[in-house]
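To begin, one chain is listed below as structure tokens, in the form predicted on its own.
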Amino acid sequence: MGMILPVASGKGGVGKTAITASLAASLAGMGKDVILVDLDLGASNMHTFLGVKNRDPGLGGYINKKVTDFESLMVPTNIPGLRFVSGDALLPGTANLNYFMKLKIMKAITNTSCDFIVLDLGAGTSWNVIDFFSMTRSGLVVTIPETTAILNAYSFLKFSLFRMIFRQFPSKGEERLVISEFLADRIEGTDKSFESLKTILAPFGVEAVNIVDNTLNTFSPRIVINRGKTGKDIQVGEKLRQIVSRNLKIQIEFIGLIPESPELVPSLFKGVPASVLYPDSQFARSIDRLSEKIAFCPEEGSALSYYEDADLNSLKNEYISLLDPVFFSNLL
């Protein structure tokens, strides 16, 4: 079983797929055996970022039972060490994934032999997206330094946390009804948080409380800020952390800061990930740094990395040597 690395975003248009393609290519460039799966069902287009012709069976064929062997969906790419499973979105019904097929795909992914299996998920908060994201407790969420994107990232984290807790209780149990009622009430701007769920579920016993407590302690998603333009953009991380800490009571780790990149458009036209086509660019160096962190610390960072925004300060210092110093001039 390889390390599962889901990549999601709270909204479309933040550059998630471009980052995912380059990240997978960078991991492969480190000598890792990488499989990239396009799970943006209904709107899959990862093949265009990789320059792979969309003529081989993909997940659409697997979902429609035209193909029964998941491993046969893996096709080579022009990047050594990187194999690809397309979304095959042109087949009808691909986006309307039923529960049992979702479990089948999850099982196939879990049983895949490789170093990393990277999942490019659809944007937004559909249960299918969130359930694939929740296959690990430390997936990546890509956002950009804009208010709407930050709010969407927060919503994605909130619904992911809800779904993780919700699914650990019996399908017909009263606990699920109580949890759903809790989510129906706004907690933002109140004195309630997800910590309140422990008190609400206490009448159901110690095990119910422990489920909530364990999930809050182990769910530690990692955030990538894309399209940075000025040093002040890193400050959005502080704002996101504040609202997540206050309302969700979980830790998030900021693991990447990627600058605005003019290389993305020409790389898309040429069907080559930008980090491969322009290996000396600021974008490529940022992606390589991100992949190094993931390769050498595949799980979430220690609690110390969050102390007084140590992870954000680390990004500030690390990237000075990788990017144009002007980019960080406002931070020094």
Ligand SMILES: Nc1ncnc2c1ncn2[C@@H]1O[C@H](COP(=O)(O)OP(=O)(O)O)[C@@H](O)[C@H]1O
Second form
Amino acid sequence: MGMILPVASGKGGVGKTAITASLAASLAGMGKDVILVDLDLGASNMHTFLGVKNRDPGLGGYINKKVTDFESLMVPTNIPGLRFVSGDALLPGTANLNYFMKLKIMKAITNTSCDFIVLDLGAGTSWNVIDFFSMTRSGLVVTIPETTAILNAYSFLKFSLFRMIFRQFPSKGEERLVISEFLADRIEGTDKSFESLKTILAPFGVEAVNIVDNTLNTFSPRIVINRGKTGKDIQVGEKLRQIVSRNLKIQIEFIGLIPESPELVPSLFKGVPASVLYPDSQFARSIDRLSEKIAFCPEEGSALSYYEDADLNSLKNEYISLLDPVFFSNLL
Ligand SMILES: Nc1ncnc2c1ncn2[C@@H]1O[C@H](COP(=O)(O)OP(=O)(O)O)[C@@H](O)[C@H]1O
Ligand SMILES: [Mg+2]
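Alongside the form predicted on its own that was just displayed, please also present the structure of the form predicted in complex with the ligand.
In what comes next, the whole complex appears, and the chain from above leads the way.
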């Protein structure tokens, strides 16, 4: 069983697929056995970033039961160590994955033997996306440093947290009704937060309270800021952290800051991940830093390895060491 690495984003078009392609290639470049799965059902396009011809049935074929063996979907890529499961581009209409098929895919992902199984998810907050994202407690969320994208990232984290708590209660239990009512009420701008759920669920017993407590303590999603241009991007990160810690009461870790990169256009044109095509670029170096952190991060669910804004500050320092003097002067 490999480490599952879901990559999501609240908003589309933020560079999730571009980053995921390069990240998977970078992990493979470290000698890891990596499988990249295009789970952006209904809008799958990872094959164009990898230069893989989309001839194979991919996940669409698995979902439509044309292929029964998940392993047989994995095709080699031009990058040593990286295999790929394409999406449903040939068989559109699979976006509404049914519940049993979703469980079947999750089981196949969990049982795959490799070092990393990286999932490029669809944008937005549909339950399917959230359920794949919630297969682990520390998935990646890509955002750009703009207010709408940050607010969408916040909503994504909020719905993921809700779903994670909700699913731990019995399917016909009254607890689920109470949790759904809680979600329907606005918590932003009030003195309520996800911590209030502990009081609300207290009448159901100490177990119910512990579920909330445990989820708030262990859900630690990791945020990647893409298309960074100036040091102000760090402040946008601080804003996201503020609303998340005030309302959701969870810890997020800022794990990557990827600069705006001219390399992306030729990379897509050639069908080679940008970090592979331009290994000396700032883009490639920031992706390599990201993949090193992922490869050497503490085990899932363990205590975070930073205090307060230390993660953001270290990203800022990395930014300074990676980027050219123009960027450097923008930071000051
Ligand atoms: N760091 C970056 N610098 C410049 N362009 C980028 C960067 N990241 C992504 N892009 C471009 O943004 C567009 C959307 O990227 P994509 O990965 O398809 O987004 P998503 O998967 O989030 O919908 C693509 O044209 C891509 O080349
Ligand atoms: Mg995409």
